[in-house]
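We begin with a single chain expressed as structure tokens, specifically the form predicted on its own.
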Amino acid sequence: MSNTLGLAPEVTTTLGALFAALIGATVLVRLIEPDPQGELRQRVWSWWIMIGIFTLAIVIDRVASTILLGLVSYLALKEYLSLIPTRRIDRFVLLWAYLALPVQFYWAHTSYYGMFIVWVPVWMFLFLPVLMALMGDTKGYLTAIGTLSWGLMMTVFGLSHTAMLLGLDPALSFSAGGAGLLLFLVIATQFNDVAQFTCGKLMGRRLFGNRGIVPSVSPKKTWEGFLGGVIATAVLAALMGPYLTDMVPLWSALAGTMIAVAGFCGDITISAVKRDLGVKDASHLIPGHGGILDRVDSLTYAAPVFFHFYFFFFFYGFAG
């Protein structure tokens, strides 16, 4: 039974913890932390937003939250395109990748699975490197498509599995719905992220030493943080996972290991690029913080990667 925003208790029960735990959290890292620059409070604000943003996509109405969804995913694929080298004459191309964002995120919200499924990576694959080269300019043509492309593919493809999420709602038969699934990708992501971050710290280098796994991409990346992080989000999503969607235990624990490890790939992935380019942030959007996709790195993998997972095994009941 719905409450009067429409929302299924799990899911306003879920959101109300939420919140007072980032309360706590705020507060906790305020008095443990005082540099207002510093790692943990930067982490923090990071959920503050993140939880802020898909909360807004959960309690309002489909329609704008679809909306609400496809604007995340069109900032973060404005930073990108900012930050690559691109060509003036490719100026006509990038209006038409940005046109594919609304088509992609229609066919989310209407649940359309097959144009979903191939809208970005066939269709638009195939049209806008003919696209690049009516133009007429070979120099540089290859590089321009293929980070084009690429980009298309981390934001808004894989961004808008958030959207395709919430398209399942009416064909869900479990209370909290399209709503919980989102909920419990965003929560597992974020809460990722920060489990990585201070079993690092906690842990330091005790167990592989000074082994980092990428020290060249990200030097603070440690094995021990990695582990700690897939080990705590396994456990959190083995707890919430029967709570907010129809996953026993075991399939929860199972998804969170997965939305763990396709969230630090996220990461860095979106940090390689950023190191190749030479700039620490995708912007300035938000003070002292970064941009969109800063903040939804790890997403661009852990949406796709979840909701396969689920669609696969239990919207078609493989899991059964």
Given for the second form:
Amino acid sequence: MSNTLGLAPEVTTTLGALFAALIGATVLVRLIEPDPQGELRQRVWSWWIMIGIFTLAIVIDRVASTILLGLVSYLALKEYLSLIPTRRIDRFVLLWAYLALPVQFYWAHTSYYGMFIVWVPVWMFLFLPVLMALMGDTKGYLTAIGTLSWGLMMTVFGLSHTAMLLGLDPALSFSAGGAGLLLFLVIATQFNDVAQFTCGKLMGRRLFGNRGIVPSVSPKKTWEGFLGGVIATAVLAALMGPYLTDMVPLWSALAGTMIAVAGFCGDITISAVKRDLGVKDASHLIPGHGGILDRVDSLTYAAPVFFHFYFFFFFYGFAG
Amino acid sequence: MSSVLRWLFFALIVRPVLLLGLGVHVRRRELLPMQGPAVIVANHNSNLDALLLMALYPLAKLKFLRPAAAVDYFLTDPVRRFVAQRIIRILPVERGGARAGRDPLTGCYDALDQGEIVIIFPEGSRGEPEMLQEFKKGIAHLARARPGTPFTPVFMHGLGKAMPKGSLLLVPFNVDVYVGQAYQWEGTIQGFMARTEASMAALAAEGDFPSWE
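Given the form predicted on its own, corresponding form predicted in complex with the partner chain:
Let's see the whole complex now, leading with the same chain.
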């Protein structure tokens, strides 16, 4: 089932709904923030650009979508490596880390799950330390290889699961296919970010008192915001899931809950890194949002968690 | 012919690689001089420094941008010579020329008199990447010879990590550019050098850069 663009009707409708929500958000923000240079206005404007590019890639084809996801992963890796202390002698090693990225996305694109799942955690994990040792400088070696390996896992391996959802496409029998799974994941993750922020703002600290979740890492994260976000995301997922994927409402809600919790984990992990390094935003790439890492932090966790949840219960069919 | 090559070189290679591949964040871009005569004073970390400063301008402005560069490095090898003279259109500066009784800045005076924008790296040769070196006094002599010319300080960080001197390997890193307020000749060489150093140090202090050892 596909229309003239080669898109499933579920995908077209969902993208349409996304733009309707964006128009709604634009009107709302114009009402509550009069300053055209205000942070919320900037943030919504950036959403237009991001959703626009994402939509364009999905509309073109799977290759374009995988390239876009690879590009996001590249920007995240570059931002990470620019943010952390690095050693001059490791320039050559860093170049190899960059080269691992297109290979990883190639495995995803060719649906080669066996290589996809071992390329970074096994082969790069073993290869880069040797290369770095061969450079011959042991001062700061452990920190250098530790930070590089972790960054590669988060920004390349973690985020490449978005492309692997598209890689499942040839084997999926429901209408929206891989694009449906990707939309489900990305919308749920980003919605959860907004919902946690909004619930946190609206409810303040009314229900659980002054004790935040991890004040030393993210002082603004409250239990009210976190739980509100999880519930809202689970409800949205229950509505989206049966339409975009082959999951029934209850399983969709469970997937939404996992995405929301994983998203929170990714968020505080990157927050901990930024706090350790003493920076507020990872860069200034996206007006109103900060860097690309500030935008995809939740996705570094939510993508692998949702992928393996779906892969185990539905792709292999354990959920019946 | 060479102006077409220059346009293509910047439009198809320099701008995509630097602005999209590496990513450049410019603070106060509006302070960059758009009309000559003007001088851009920048720190020097990499062969790419002059290319980046030129890439920050619209392609139509390329013909007004003239980076000053050492004759002995750029004009010896034939390929380098072609790129330096025809594509980038450097202003050749003869190192040690003053000692031989020639004014090494002649090319810069002419460029300013023709209303061009001169790019100068007062650290001279690219020193240790991402470390500010002591500034040479040539810019003060230039300022004295052409009083009233605005000197705009620009501090760059990241290119020394992406492609330090002696390396042809480009490794992606984010690049930060800080543009400062223009200043001009105020009567003494010492005063001008102090002003230059203070502006550059203030721009460098704006960034919070991770260690690179």
